[in-house]
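In structure tokens, one chain follows: the form predicted on its own.
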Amino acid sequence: MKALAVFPEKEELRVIGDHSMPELTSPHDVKVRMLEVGVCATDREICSFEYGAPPQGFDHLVLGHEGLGEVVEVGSAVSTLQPKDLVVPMVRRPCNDPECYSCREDRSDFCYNGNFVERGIKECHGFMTDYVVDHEKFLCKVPPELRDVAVLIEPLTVAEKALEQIWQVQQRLPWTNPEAPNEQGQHRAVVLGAGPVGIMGAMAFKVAGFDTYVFSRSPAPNPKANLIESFGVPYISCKTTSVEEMARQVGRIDVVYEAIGVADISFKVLDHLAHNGIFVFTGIPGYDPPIELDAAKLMRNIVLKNQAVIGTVNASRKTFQDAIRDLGTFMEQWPEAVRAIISGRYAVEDANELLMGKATGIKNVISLTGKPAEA
């Protein structure tokens, strides 16, 4: 088969034509024809050889972790999927440690020891190839009506897991009006960043009832700002508005959803988090120079204001299912905005420029079928 692979030792990225065709080896296995794979910052960082580990016995790693495929064959014990079903595969696979209770409970997103593997990232081939085989429980069925945007489900899971943890953590206090628990706008959220994770995070927070704002770098007007404001979320640029001015403009900030991967602006905004607020980090900064930080003030705020700061990475099956549900809601409310997140679809032969050239657009997608997806 054809596959897009990175060779870390050679610092090389290329299409290979002799990747082995996978076969079913378990009654719970499912064979999937890959249709599309999204390109993200993680893929670009792997192609910059910052990290990324091939499976044992291989000198290369097949890329791709934001996949969409079609089932072509199922094992004898598979009960939830059948041929022609559309599926999105999960990314992380559990470790083998019997004392890692998270992995044993199918919550490898909370693996205790870091010995998990991740498809297309760490010690397991990814989805930028013609066919893959995976266990039924790692494949999430997608409604046919989401075909043209389903490749966005994996990045949307970042926001879904953040929201899941926010609601769990905030059970520590009376956080909603008991007389109107579902009232819209009770809580105010600031999303940092206007990439795919930030844009879809803004959609998810708005659907969840938050009064939502996006604070990002590029001055408005720009295509991302226009897209965000098209679904009713104000866009504020840190190039034209200081953090202090943004905080005054927004008012009480109950939640910060960080999707920018920049430490300096993130910690400046953390300084303005409200009493009982929660700050969720999702970005992974590069190896930038250290920043100056008033650690004593930060510590006082967290303690005296009862704040919570958490990090989140990867996603569970429930989070993928939440993303499928919410993507359907987004498409009902803002179909043009959702489709606009996908900047372009490209053949696998164009991947070198997408992965190693200058970053462009919002979300670029590799089409494994050789043609754009149909709605």
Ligand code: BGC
Contents of the next structure:
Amino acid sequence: MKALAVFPEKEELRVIGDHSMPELTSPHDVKVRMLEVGVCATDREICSFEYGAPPQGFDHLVLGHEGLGEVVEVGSAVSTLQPKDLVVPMVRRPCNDPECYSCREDRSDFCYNGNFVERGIKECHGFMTDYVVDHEKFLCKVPPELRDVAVLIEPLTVAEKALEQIWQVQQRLPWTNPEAPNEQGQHRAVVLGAGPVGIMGAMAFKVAGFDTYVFSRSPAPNPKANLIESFGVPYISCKTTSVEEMARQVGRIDVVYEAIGVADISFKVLDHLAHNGIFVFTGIPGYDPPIELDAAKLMRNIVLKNQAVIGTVNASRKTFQDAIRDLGTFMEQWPEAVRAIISGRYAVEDANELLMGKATGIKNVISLTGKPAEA
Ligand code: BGC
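Next up, the form predicted in complex with this ligand in place of the form predicted on its own?
Next comes the full complex, and the chain you just saw is listed first.
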């Protein structure tokens, strides 16, 4: 079977032809024909050999964690799926430690010891191949009407988990209402970054009722800024507007959703977080040189303004389900904007350029079904 694999020792990325066909090994297993897989910054980092690891006993890792596939075979005990169902697989698989309470509760997104594996990232082959097999509990069913955009579900889970955490933390403000954030304070959100995680974050915060702004690097107009403004979210560029000026324009910043992966901008914005505000980090910066910041001032603010600063990674099954629901809502409200997030569909043979060449477009997708469909 064909697969796109990275060989970290040899610093190589290539299509292999002899990846073995997976078979059902338990009654709860499901076999899935992969249709599409998105490419993200994590894949590019793995392909610069700075991150990721092959499974034990392999010199290579099959890439791909933003998958979409179609069920082709189900085990005898599978009750939630049947052949032809569309599914998006979750990424992380639990560790084996009996005392890792999160993994034992099927919440490996909060694994305590780091011994989880992640498909296509850490010690487990991913989805850039023809067929995969997984336990049904790691496969989330997607309605057929989302077929052409469902590859966006995994990256949307980043914002969904952030929103879930925000409401859990902000229960400390009992008058806030997740159903109507605009009515009771906690209503203004700044999204940092205009990549797919930022764009879909802006959609998710707007749908959740926040007065939402995007603050990102490229000067406007540019295609991402135009896309963001097309669904009614103002775009402000940090190239032409200082952080202080942005904070004046926006007003009280209750929530910052960081999806830019740049420490310098992020900490400057943290300095402008409002009383009772929450700042959620989701970006993973590179190994950049240290930056200077006024740590005592940030610490004073965090304490004297009751601020919460949290990080979030990976996603639970519920988070995937929230993403599926919200992607449906986005498609009802802004179908053109959602489709425009997918900047191109490519054959697996073109993956080297996408993963190792200059980053282009918004969300590039690898089609595994032969001829790439229209973007
Ligand atoms: C994936 C997450 C994963 C994280 C760290 C992200 O790109 O979306 O599922 O946990 O990388 O490996």
